[in-house]
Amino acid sequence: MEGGVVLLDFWPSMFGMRVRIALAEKEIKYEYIEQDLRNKSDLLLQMNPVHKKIPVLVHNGKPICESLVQVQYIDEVWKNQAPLLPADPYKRATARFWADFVDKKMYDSGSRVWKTKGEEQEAAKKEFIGNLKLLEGELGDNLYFGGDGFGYVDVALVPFYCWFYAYEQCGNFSIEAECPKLIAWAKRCMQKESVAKSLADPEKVYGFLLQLKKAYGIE
């Protein structure tokens, strides 16, 4: 089953990071094909016609397309091993709405941190924190946000965590402040091999959000 799997990817994706935490959580082997997204490969434009985005999980030749959609395709394809998601239908359901909670809000929201200045972006700090803190409350007093153990929403917001040096560098604010209880639960993420190997070094990636800042035109 592990023969033929290959990851295209760009190394500072929190949307790739999901993907190499779910197969190293799983122990798949695979082959990584970093990407140029200034200019995109042959392979990838034939992988994901759609979108033409990365990440591009590919399995025996067929393309799986969009993190969350992949990371759920691991786990159910790798069942025996390191389950991510519950087998509890509610809990299962209740795990997918905050995945996607992740999904539509933290990537825009952190985004506009570093793309405005002022009041705008103020505002934009604001529903940063506020989502995060929304995150704090659903995490509660649990050591990840399946329970005890590791899962599927731990998989989709802990590679935002290696991010967030950079949103705070370009705000000037504190997270960690603001969330203590979060940024815990994402130093006991960092504990675990599969995480600590799969996020982008923080400092890497404020480096690479400057030279997005200059290409953008923003100073």
Given for the second form:
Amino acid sequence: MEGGVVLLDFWPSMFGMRVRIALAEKEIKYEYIEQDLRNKSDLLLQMNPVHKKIPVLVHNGKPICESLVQVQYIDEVWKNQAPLLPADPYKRATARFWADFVDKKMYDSGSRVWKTKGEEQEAAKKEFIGNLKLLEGELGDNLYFGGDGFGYVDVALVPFYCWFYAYEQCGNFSIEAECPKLIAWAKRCMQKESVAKSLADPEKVYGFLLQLKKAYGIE
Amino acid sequence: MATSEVKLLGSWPSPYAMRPRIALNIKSVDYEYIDEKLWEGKSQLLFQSNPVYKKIPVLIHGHLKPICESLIIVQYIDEAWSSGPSILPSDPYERAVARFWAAYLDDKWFPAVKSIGVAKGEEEKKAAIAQVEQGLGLMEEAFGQCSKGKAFFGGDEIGYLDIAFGSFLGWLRVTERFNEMKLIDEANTPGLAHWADSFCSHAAVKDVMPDTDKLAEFGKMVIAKIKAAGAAAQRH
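For the form predicted in complex with its partner chain instead of the form predicted on its own, what are the coordinates?
Let's see the whole complex now, leading with the same chain.
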């Protein structure tokens, strides 16, 4: 494993997708190693002993963990191509804030949509849409969160788009009806090869989610 | 730079509010510090400056919109005042390591420290203490790797991970006092024991690190409030 780039990942993971997108944006060749999370490999446990989670990026034999840390690392090492973070310190702070917001809010509120039913689910949907609307507000009339160019916040958020169909099926609602600008943004991102080839197929994600629900004992 | 050009909203017991203050001190930046007494209610300025989370710290720099989240503020300070001493390491891999550990401390370790204070029963408390000690073991190892024999995680000078971790020392000491135990000590975590002393006595830190007695008094009040709220919730 000396030299070169390796990604330990799991195909439906939004966090892994962020790294795939960043690597694709920078046109970095890497070895993708699919992980079985129910039966964690020695390699995974060795490379991420603290959290035992994917994604793990390995560069020149050294592991880097946590998806946003990985994306920043990729941006800093391969800095001459497709910059993801802007140059200006204030704009960088803003980008970091919104990527961190995605981290704090999106996964948990999305999970609550498919894990709950009835009143609890209605509350979960409301919170989920509320978070998306805040993001939509931040996007404004820009093409991307990065402004005219695709950037760090776009990378942080767009992987969740391939999970929207699954959330909609579970929650019986339309995200596009509530957040049309955000869906337009997501479709715009999907026109980029780096995004299209990194995101999982929404139908497959839904199939995976149905299996997860079974495993959790949720109807 | 005029003092009013840089404002920081904070709260004296908050480890998160301490972080940007240390960073500004490292860069020798004058700033106006506005102390929020959060236990008495949040100010209009705070609501306006951080509408998303309504939390301190918040940095207001000149005419720019406010910057929120302590570690994001620290990185901003490092980048905006680039001529001062560097806070983040210069090597991308070392930066990734520092960011990883800072996230670990915020997401996993400090919540475990807090849970000791509000643990219900001995079993819960023991489990929380074990988690904190395990984390300190990881940090002792990380210190060895990052410091490379020097005084700080950042090397000769205080850096990002020193700030992220060191800001929790006040509350760690209060926890040690309340539970009559040592969590960082010469026997188990010798590297961290020396580092903690060096950190707390550093010029950029000593005036913003709250006094342990004062923090302990405040801690008693907070724990009492949390337990009362819990008991009240259970009665309903």
